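Quick heads-up: it's one chain on its own, the form predicted alone, in structure tokens.
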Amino acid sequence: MLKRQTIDSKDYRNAMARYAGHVQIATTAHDGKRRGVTVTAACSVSDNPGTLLVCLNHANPHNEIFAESGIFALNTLMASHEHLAVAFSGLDHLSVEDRFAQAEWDTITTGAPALIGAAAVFDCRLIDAKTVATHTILIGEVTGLRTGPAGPALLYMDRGYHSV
């Protein structure tokens, strides 16, 4: 057996820094309220059928509308909309309804928010949910899709956004 090793989490963060990710919106709705996160955990899990998951944080109490809804939308961003990034990030402490004022939506098949102009649009029906260290991991399976212009992508590396 293994002898479990345990890392230091400022110097994973550190090394993970390192990694470029896709930076993406995950959002939600559920009894008149919305949601939106800023989010580069996420995946394609399957094809057949369309699966993906999202990674988040679940120290925060305004991410466990995610849950409850039973749905969600991952919008994949381009370069063109890094304050969008920021806005739902939360770093400038905007308003829910400011967040969203900032783009247009719309819904696809769930009911969540979709961003238009994204890249691409998932929307997703939740089918599992697993808590695992400090996120809540969020398995979606892809009821609706839609593609965007072609374009950058926004990336998120060394702390900064970046194109590609």
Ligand SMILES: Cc1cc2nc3c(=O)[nH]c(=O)nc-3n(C[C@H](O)[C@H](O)[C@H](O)COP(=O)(O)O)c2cc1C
Contents of the next structure:
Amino acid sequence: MLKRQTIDSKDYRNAMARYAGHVQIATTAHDGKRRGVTVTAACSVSDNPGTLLVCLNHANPHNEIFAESGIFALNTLMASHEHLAVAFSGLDHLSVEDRFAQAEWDTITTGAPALIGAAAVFDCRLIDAKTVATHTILIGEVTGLRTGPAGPALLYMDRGYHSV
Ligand SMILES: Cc1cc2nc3c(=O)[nH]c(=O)nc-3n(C[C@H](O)[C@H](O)[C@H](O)COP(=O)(O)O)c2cc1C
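Please supply the corresponding structure for the form predicted together with this ligand (the preceding block corresponds to the form predicted alone).
Starting with the chain above, the whole complex follows.
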């Protein structure tokens, strides 16, 4: 028989703090509005066709624009982008435009903001979405790709930023 512990969400978060995640900014644009969210809950699903996923908190109504637009880009950060990770996590309480003003952006295929100088940009069209608990898993087919300079990556672990 399957044994089951009671998993307290604080204990879960403490255990997850041991897990190193590459910091990325998920971006989208729709009806003249842009949004970017600092994320670590993102990973590859398949290389044929190029497919990835990102998990966004659906309790935040500002994240609805990702489903509305049907597009997103995953901008993989370098260590030098820590200030962007902070800005797009909402810690500074900056306006959306002030967050985007901290870097240069263009677009690749979908129109989602693509960070110039990112380690990589995965430009995606949304092909599926599934809501699980507090988050919605967005699955994107990669329609455009750009790799930037090689160099130290920005990771998040033990509730802090690290360079690898
Ligand atoms: C290192 C780090 C990783 C994060 N990862 C995620 C994530 O994977 N998914 C998510 O929905 N929010 C994640 N967040 C929280 C969002 O960045 C934050 O709630 C959001 O940007 C707040 O945006 P707002 O101020 O515009 O509402 C993360 C925050 C940090 C600092």
